[in-house]
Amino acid sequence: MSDFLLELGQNHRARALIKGLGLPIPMPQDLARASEGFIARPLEGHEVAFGHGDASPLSEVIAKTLAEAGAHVGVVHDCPSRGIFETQAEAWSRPQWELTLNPDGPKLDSIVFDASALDTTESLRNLYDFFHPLMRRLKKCGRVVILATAPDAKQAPLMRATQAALLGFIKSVAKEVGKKGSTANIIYVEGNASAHLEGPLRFLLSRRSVFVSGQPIVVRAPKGRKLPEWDWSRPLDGKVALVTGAARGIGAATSSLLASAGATVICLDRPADDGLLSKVAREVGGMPLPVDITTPEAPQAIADFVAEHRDGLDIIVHNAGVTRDKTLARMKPEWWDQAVDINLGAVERITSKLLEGTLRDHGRIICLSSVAGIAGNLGQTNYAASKSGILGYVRGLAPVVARRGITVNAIAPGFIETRLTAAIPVVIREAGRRLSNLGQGGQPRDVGDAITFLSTPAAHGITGTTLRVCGGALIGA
């Protein structure tokens, strides 16, 4: 289904027509999203920002995810962390240029900000001295980082308070941002996690993050041995995957980008689906699996599968849902118990089964959820419990499987161009579309890129957490 004011927004003089004549019409801007397959350096040519409080406790790790993906920093002229930024920049050959507070300079990429040392409400101000002058140079599709320190029962009221405020201000400026394409996130990491901010920081500054706005993300020190290295360009070489409820939409999408990342990809689906099944395994050079998640035995055929074809998985990605629309009064008992058994049932029993001995250490596990199941919906009482189930099944099960170095977390797609979005009254369509900062409906490959980065080595410091894909929708926010 096309976005008429989408494509319409790509017509300049329509554009300039109707912003001419002052008409109330939402024009969205055409999202930059990635066009070439994982690289190492996805910041090459990229001009951003950067600069920090009264100390920036973070500015090392910082600097070298800067440097090393390619990025082009500049850094006003008396910050204390000019030096680091100086030494990485020479080490990468990456020139180091002088960064001036004020609101004609150069054009920006991305702006990132250290803002885990602020402590007190007046060193808040900084947000306000750093930020003002420098959010007209913000390009369209642009990037907006904020790095901060994740709540500790230690920490002093006053400074919880501070870096709670944070989350506040990185909402908002994403409201501001998000009618020119561009997105605000905010990371929060723990105190001995710095060394894990490198992927998170990159996924946030990169193409691959479009309809991600508005968010926080926790950064946490992990558990177990410490990670291989492992290739930017191929981060799941030689990794095995499993997608269920591949044969389209999301799951296709995920599918493809997976094996883009390097992973052998097994596509799940229903029997019913075969022929698309099929179709998308030969595509992305992996293999069909069709199985009935709702039956007793499909957890053991799953096992039994893998066995046969690989020694084990390293990735499990529980795609496949339903919804079965009705309010509580008019919903028929089998209509609640589909999409509670579908949507949270299956995926923990195929879960608890695959953990047996199929899963093996370091593995990712990656649910859907949805802003139903954060904000709830009319007429999806079933749907949203069991989404939000979900939330509740990632934070409950992720320190569960910590030992093993495996992490467990959820994504939550607000409005995603899919058949099921297509299928909705035009009106409503309408308003789920208008309702992002963004002003649009996301692709189903936004939440495969999603999901792919939580999939991979550099989200080994994310766990038991929730990532929305919605564009910074206002429901759930």
The other form holds:
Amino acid sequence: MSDFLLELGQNHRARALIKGLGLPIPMPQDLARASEGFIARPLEGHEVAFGHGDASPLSEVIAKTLAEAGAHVGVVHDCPSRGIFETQAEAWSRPQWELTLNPDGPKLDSIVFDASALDTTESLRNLYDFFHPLMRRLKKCGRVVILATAPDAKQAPLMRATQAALLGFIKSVAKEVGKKGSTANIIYVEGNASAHLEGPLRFLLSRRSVFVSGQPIVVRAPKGRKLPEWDWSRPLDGKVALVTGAARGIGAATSSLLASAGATVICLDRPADDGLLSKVAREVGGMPLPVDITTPEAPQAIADFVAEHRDGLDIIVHNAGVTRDKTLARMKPEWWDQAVDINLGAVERITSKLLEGTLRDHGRIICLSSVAGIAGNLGQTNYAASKSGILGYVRGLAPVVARRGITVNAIAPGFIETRLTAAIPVVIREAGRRLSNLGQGGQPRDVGDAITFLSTPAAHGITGTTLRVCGGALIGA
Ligand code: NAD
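Alright, leaving the form predicted on its own aside, put up the form predicted in complex with nicotinamide-adenine-dinucleotide (NAD).
Full assembly next; the chain just shown is listed first.
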């Protein structure tokens, strides 16, 4: 489905004319998505401004992450962490530059701020002092990321308040920069989890997070054995992934991205979609598995298929889903049953079976929820109940499988351009697209990029959470 305003906005004359006439028409920014495969240095050549308050407990890991990923980092002359950044810049032969806090300096690809030590109301002023002069220097499709301390029961109330304040700050920044296609997000890091910050920081600064905006990511120290090293350019090498609902939309895009990250993908969809499914499986070098996930035999059939073709499974993406919309008074019982069973019941049954010996240690389970599961939606009691159920399911299952190093997370897409949203009446569809920080719908691959990130070893510290891929949708925010 094409987005008329997005296409119009790419025409410079039309854009200038609408701006010149002062017409109140939103002109969304074409988002800069990654055009290359997975690479070790996704931030090559990026100009990144780094700052912090009085202290920066995370500066070592931030400096190393940015230098390894290829970024050129600028810090102010009297920054106490300057030496740490210089050492990393030299080690990776990245030119270091001096950041000046004025609005007229060189343009910036990203702004990163370590706010994890802010602990008083007064210390929040550090945010204003650092960001105020830099906001106009952020390029189109730029990135803002704040690092914070995850809440814990032992923190003083004032520290809790200060760290909580960061979320309101970043969500507002996300709204301010969204019209230029830029995003702003926050990573909350648990006290002993800084070693697991690298993956989420790389992801949020990269062009694979274009539709993640105004969101918190919580990083915890995982239980279980340490992971072996991995190659950033083939992060899923040797892994086997199952994607349900792979024949089209988000499932097809996810299958392709998992394959390009090195995984062998088992592409599952309904037998009625066999032709389309085989085509997707062929294109990604994977295997088609025509199965209706709601049948009683489905969990065993999947386990048998994996056993027949591979030693085990590393990644499960529960993507298959349906809407059966009607207001509750008009809803037929079979519509209720179908939506709840496909979106939630089958997820639980298949996961239980695959945990019996098919999913390997350090496995990944990613379930598709929806912003409708967070906010509710008119005419979607069945769909929203099933998608809220997914949020509870990942929270409940994560601690149960943590000892095996398995992570379980949900992705909540907002408005994504697929046949699911093409079926929405035009006025509601247009509102769904525009009511977000980025003012446009996302592409299936934007969700696929987030799923792929959560599938990688780099997301080892993220479990039991829900990541919204919604462009900063105002609904349920
Ligand atoms: P889609 O309709 O394009 O694709 C869904 C796929 O699931 C289809 O190929 C379908 O055949 C398959 N499927 C349905 N029932 C099945 C069954 N019983 N057995 C096997 N396969 C089955 O949808 P999409 O937009 O790509 O959505 C994918 C997921 O993302 C869904 O879970 C959906 O609820 C969720 N989601 C989508 C959006 C959006 O804006 N598109 C927003 C929020 C959440």
